[in-house]
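The data below hold one chain only, encoded as structure tokens and taken in the form predicted on its own.
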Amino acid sequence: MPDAIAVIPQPADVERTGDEPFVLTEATTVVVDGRPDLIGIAVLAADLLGRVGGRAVEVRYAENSLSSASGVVRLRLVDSLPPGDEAYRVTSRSGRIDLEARTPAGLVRAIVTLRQLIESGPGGVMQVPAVRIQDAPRYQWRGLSVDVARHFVPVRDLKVVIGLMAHYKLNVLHLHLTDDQGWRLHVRSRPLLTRLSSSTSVGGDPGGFYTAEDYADLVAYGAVRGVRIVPEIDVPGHVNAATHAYGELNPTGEPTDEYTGIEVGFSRLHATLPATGPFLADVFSDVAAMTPGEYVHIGGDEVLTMEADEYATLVAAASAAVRAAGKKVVGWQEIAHTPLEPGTVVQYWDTRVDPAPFVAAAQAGALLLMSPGSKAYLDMTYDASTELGLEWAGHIELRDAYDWEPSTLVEGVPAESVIGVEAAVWTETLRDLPALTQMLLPRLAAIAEVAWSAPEQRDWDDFRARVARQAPFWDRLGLSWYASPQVDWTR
């Protein structure tokens, strides 16, 4: 048995305790008390142990004559673990794992642990080694965002990737769903936008949309893997498929033509025409009133050809209606140039500007999302020889995607008023799921523990030895990934 517990993110507290370990058998069982918020989570569990042990496991109701029967996975909420709606602690020896957290959120990352500890034993018996791990996450929010308006990304390959961001320990999924080359969800107050902007795709690739019951699908499958949906529709710029399907939001009253380069900028709303204040309202409260989760995304990159005054009012009508939806505003770096409410959060991307209004944002009461592009895009390529990505934002090898610290990326903003760590992926390059998974994995991982694990825990070569050990999960999912020569990689 490796002396190394291969879980990622580093937990924060890892104790072996030299007990016999627990062999997954016939007679494996979930428990559970009989609460609905938990029933979710246990056959999930019991899913998760039967796809590894190659046999169906069964969940049952919390008994007395179970207590103390051998081969119980037991799932249990208690109050004696530190602070944290993701707080969790997992306790394996022979016969039993106590799987114990504060909520149903704690409970996922405990089960998502367990899955990672498991390894093969002698005679090729599956076990999970005697341990006892204490955790919880730096940081409460850690995501991904996947372009899928470059690039259409259908619901069965979402939820692949759904599944690698709950391996991981993400818990925010940030969909773009809105750009020049495509719409890409249904809103009931603007049926057009799918009807004649959804087809296309980067060099005329095929498109698609999520009806309103995907997009409930994915919600709610998200839901009980712990990650949570946050919707973009990106205004007041990257609009050409809204103003392709609706021509009054063009001064000439005219559509756009369809879209499928991958220049940004060009495209944009404008706030004295009549139409645009009402698709911003009936839009964005559509989008909220489909969205369980508390932030929608307005966007706000990039728009090159607005005079600032305009482009404030814009940002304020956008977050204006996402308030008066109930949410709360989440908008890409360029809204700090604007009066926010405080609670709004910024994701800052471009790091080759000037700090100092992301400073002025943070003491105004803004939080901060780290996405640096030049360690956290994903589509950027490994190195010169990579054929899919891009490189404006240089090469990120898995070390670079590791090394890096949130709190101190911006200089002048207090950590506190950080509030997480997203990686992205853009699609204008990634025509599938291979593409997809070959340019997240395995820096997917890497961004995954700079998000969950404090400084002090992580350590570039334990990660660098951890990380090879996920490949032989990778394969057999059938995904592709990228074999960094940074890594000995386990096959």
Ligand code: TNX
The other form holds:
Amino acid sequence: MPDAIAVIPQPADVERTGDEPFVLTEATTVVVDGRPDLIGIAVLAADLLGRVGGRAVEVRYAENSLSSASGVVRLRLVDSLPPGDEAYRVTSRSGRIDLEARTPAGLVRAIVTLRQLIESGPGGVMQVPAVRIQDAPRYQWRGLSVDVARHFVPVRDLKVVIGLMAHYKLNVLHLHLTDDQGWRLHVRSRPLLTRLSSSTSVGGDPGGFYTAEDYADLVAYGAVRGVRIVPEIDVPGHVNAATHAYGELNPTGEPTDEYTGIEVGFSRLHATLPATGPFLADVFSDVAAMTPGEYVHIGGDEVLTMEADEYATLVAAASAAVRAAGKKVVGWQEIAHTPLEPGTVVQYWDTRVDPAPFVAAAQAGALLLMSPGSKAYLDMTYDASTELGLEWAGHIELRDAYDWEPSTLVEGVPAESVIGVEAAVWTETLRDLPALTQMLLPRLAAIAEVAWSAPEQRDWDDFRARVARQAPFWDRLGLSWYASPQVDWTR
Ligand code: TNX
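Okay, that is the form predicted on its own; can I get the form predicted in complex with the ligand now?
Once more the chain from above appears, this time first in line as the rest of the complex follows.
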């Protein structure tokens, strides 16, 4: 009796064909048409399959190889698939695997599916069961927000996170780049932001920042894996790093002190100061120019010391700067209290407050991104005994992160306004990569399935069994993870 197919997120359609499995050997070759946009994907496939399969995999161009050769993993762009950039098909049998998609991004989804299908067979051979999988995502925005401001996350660690995201078919990395405790991205027009405000972190830990080259490197690393970056510059609150670097942003004209605590809501910009408008325009246009993706996040959360009018003025100024740079605006839930252009993405997070303004924003044409604190905030503790994390939205065990429905969670939300689902991990208590992955794994896999798989495909008991089989993969990568007592882990 073969093991069940255990892909996460659960694909739309999986069928075992009953043929013999494909066996990975030293002759296994990835074959692709020699187009520039596909060669990078083929190299990625060879690398990912080689590392899981335990031996190097070669890449060849279709033009130079015999199509009947055995042991071929064929990557191909096709039109005969359901609509959508990320739809894909995997067909495996003895001697040949076909990975088909409409776009390179779809091929990446096929590759990670194939990677999850590799199992050890009789005599320790690495093999892929004979299956036919056809799949496409439910939501177009499947994100993870990482707070690199409270604790800096170096490029090499973020690449591990991007790799995990791609493995679970997440496609948006939202970087919370600025906060009271530090400014993490070099901005050409405002060099003092990183010169004066990047060396701090929560609790006196070391800081850091991304140079323009680092950021471009992250963008490129994500792009090859089908993960795009949405940068967040949080205004008009959470700005102590900015007001520490540029005193002209304060009514006194003097820089504020640096801040390494974890309180929120005290820092702010001032709409009436002459320096504020140019600051917003410069920073958002520079960040937009560094970002190939369509969205820039303006923050907007937890501004506790400002009248509604001034808040609305500053949100409008930040939004105008983003749009002037040709990008679309994303903001936290609080921006729903201000007039918004249709198509603005509003990110739900605070499960403690009345959602009426958020619902009204959707009715007026906003798009909704669902990051409910009580389900998707992966910095919440798992239970009362886990040490890392915060608790303001409650404990989030694996099942809590899995068992919820984005389209009905907030009453009155029009289902068609929901653009997607995003997990978030805030780093007040998370000082390094092991701490970060301990919070992400296994819950990121749960959120990924909520975002990708149709509601009728989702089942907690089935997910429990599938996620158990992810543990050897995390162990092989040397990642720290949380052994939730809700799962019978395969170790
Ligand atoms: C709320 S979520 C915040 C962050 C904190 C987080 C901790 C949001 C928009 N604001 O400033 O880091 O809670 O869970």
